[in-house]
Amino acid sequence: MTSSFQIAVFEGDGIGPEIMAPTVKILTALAAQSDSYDLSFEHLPAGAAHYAKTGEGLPQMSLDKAGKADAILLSAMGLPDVRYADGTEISPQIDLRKAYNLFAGVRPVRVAAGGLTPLKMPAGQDIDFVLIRESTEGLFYTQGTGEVTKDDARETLRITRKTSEDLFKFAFNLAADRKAQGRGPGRVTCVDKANVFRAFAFFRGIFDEIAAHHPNLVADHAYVDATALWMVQKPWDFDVLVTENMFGDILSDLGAGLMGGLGLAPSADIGLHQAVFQPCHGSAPDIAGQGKANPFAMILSAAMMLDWLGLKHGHIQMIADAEALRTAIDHLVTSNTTVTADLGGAATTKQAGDAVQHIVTRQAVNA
């Protein structure tokens, strides 16, 4: 029996529509060749360009429809010359996180043997770990509402028990899934600054409470500054890292650097019911409309969506298709075949997307 899933699509700003188009095309082709699932897409308005036209960054209608969808696929958002009256960016992705309590910001860091990375990798070694960033509180809690006077400025770092418990349960469940798939040893590392801040000692204490319920997994701790060092020195040692919002924001860009750039960096923001999947990079308006944008991070984010839906609903084919997308992009990057300029190639956005689709559809024919 075929299961149908409704996907809410936000095309975004700048290069957003250009990288979303091949992604939806590939997902449509994968679903068409499957006998177990079907995908339908509803395109919804939001973003800086929409705000410039209408005065709304995320219309209530879009928010409501996205909340009813099975998953949300979101492209790059924001434009440097379009701001709210208080000077902050138009960021529907953050509005969605808050509206649906998408507490787990998932940032995979993968470098296949022979892949792009500025590191000197040991022979035959690869990098495959996941950084989980709490995405609704931490130092972002007072975003846009911090106190500023003539003489000082203050922001509030907030960590709550409920959100932290949900975050750590998610992290340990992910580590268990990765272990079952042979992708990791089943290790979760709490990244904090508990030696300085009481809030992080509180954070670490909750982590230890949740870890006690997972005796078959390894739980340990690391300070954020040491973690940044080790991400450069020995990133292949990591499995699942879980951390506060601001620390995760910084470390996730370091992770993107390990992979060769933001053009290969997907992400997801996941809650108890909804989830948003989007690339880590920005809208790059300077190259919009030129066919230069790299669609791989958007496509890899779509692969994360297939994984999440497949695990949630027990669809093995969706999980297999997600892996096929990752494998296809690994092949193109490691062979330096049909990649865009940011990865050292000369392919257009469409050519790069078509190359991925050709590989995954060919694999299906040969399966």
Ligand code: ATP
Given for the second form:
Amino acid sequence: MTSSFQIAVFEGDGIGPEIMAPTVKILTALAAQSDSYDLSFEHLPAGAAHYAKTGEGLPQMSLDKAGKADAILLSAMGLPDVRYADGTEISPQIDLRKAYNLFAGVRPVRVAAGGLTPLKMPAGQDIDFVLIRESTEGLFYTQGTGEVTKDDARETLRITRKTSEDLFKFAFNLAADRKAQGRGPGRVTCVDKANVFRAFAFFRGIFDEIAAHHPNLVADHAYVDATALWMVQKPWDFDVLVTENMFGDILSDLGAGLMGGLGLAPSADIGLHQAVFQPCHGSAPDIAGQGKANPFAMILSAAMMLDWLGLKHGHIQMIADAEALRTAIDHLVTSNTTVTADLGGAATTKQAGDAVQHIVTRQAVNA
Ligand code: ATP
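Please show me the structure of the same protein in the form predicted together with ligand ATP, now that we have looked at it in the form predicted alone.
The next block holds the full complex; its first chain is the one shown before.
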């Protein structure tokens, strides 16, 4: 029996539509060759260009339709010169995160053996870990409402039991899924500063409670400062890291730095019922319209979407297709074939997308 999934698509700004086009094309081709799942795409308006035209960054209709879709695929959003009246950027991705309580910011860090990284890697070694950043509270709790006087400024760090429990359950489930796929030893590391702050001792205590329900997985702790050091010295030792919002914000950029650049860094914001998949990079207005944007981070984000839908609905083919996309991109990057200028190649966005599609469908790709 074929299951149908409806995907809400936000094309974004700048290079956004250029990298979304090959991604939707590849997903369509994958679904067409599968007899177990089917994908339909609804393009919804949002973003800086839409705001400039209509005065709305994320229309209510788009927000509602996205909430009802099976998953949300979102390209790079925002333009530096287009701002709301209060000076902030148009960021529908943040509005979606708040509206649907997408508490788990998932940032995979992968470097295939022989892949691009500024690190000196032991021969044959790869890096494959996931950083989960809590995305709704922590030190961002008072974002925009911190108290500032002439002599004093305060922000509040908030950790709640409910969100922490959901976050840690998500982390352990992810580690179990990765272990089942042969992608990790099944270990979750709680990254905190429990030796200094009571709020982090509380965070760690809840982590230990949830860990007790997962005797088949390894649970350990690390301080955030030591984690930053180890991410540079021995990132291949990590499996799943879970941390507070601000710590995760900083460590996820360090993680992106371990990979071959922004053009290879995917992400997801996941809640209990909905999820958004998007590249880590911005809309790159400096190269928009030139056909040279790297589509790989967008395609890898779509692979995360296939993984999430596949695990949620028990579709092995979707999980296999996600892995096929990752393997195809690993192959193109490590062999330095058909990659865009940011990775040292000369391929156009379309050629890079078609190369991925050719590998995963084993068919010539028509224009
Ligand atoms: P934001 O604040 O919206 O995240 P940013 O200021 O960090 O954006 P980006 O838009 O991510 O900036 O771009 C940073 C640099 O990386 C730019 O030079 C841009 O051209 C380049 N870049 C970003 N994404 C890509 C991509 N997919 N392909 C090629 N180059 C990219």
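It should be emphasised that the depicted structure is a prediction, and the values quoted were computed from it without experimental measurement. Only the largest set of C-alpha atoms that superpose within 1.5 Å between the two forms is called the rigid core. Residue numbers count along the first chain shown, from 1.
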Check your understanding: Superposing on the rigid core, do we see a C-alpha displacement of 2 Å or more at Gly146 between these two forms?
Key -> yes
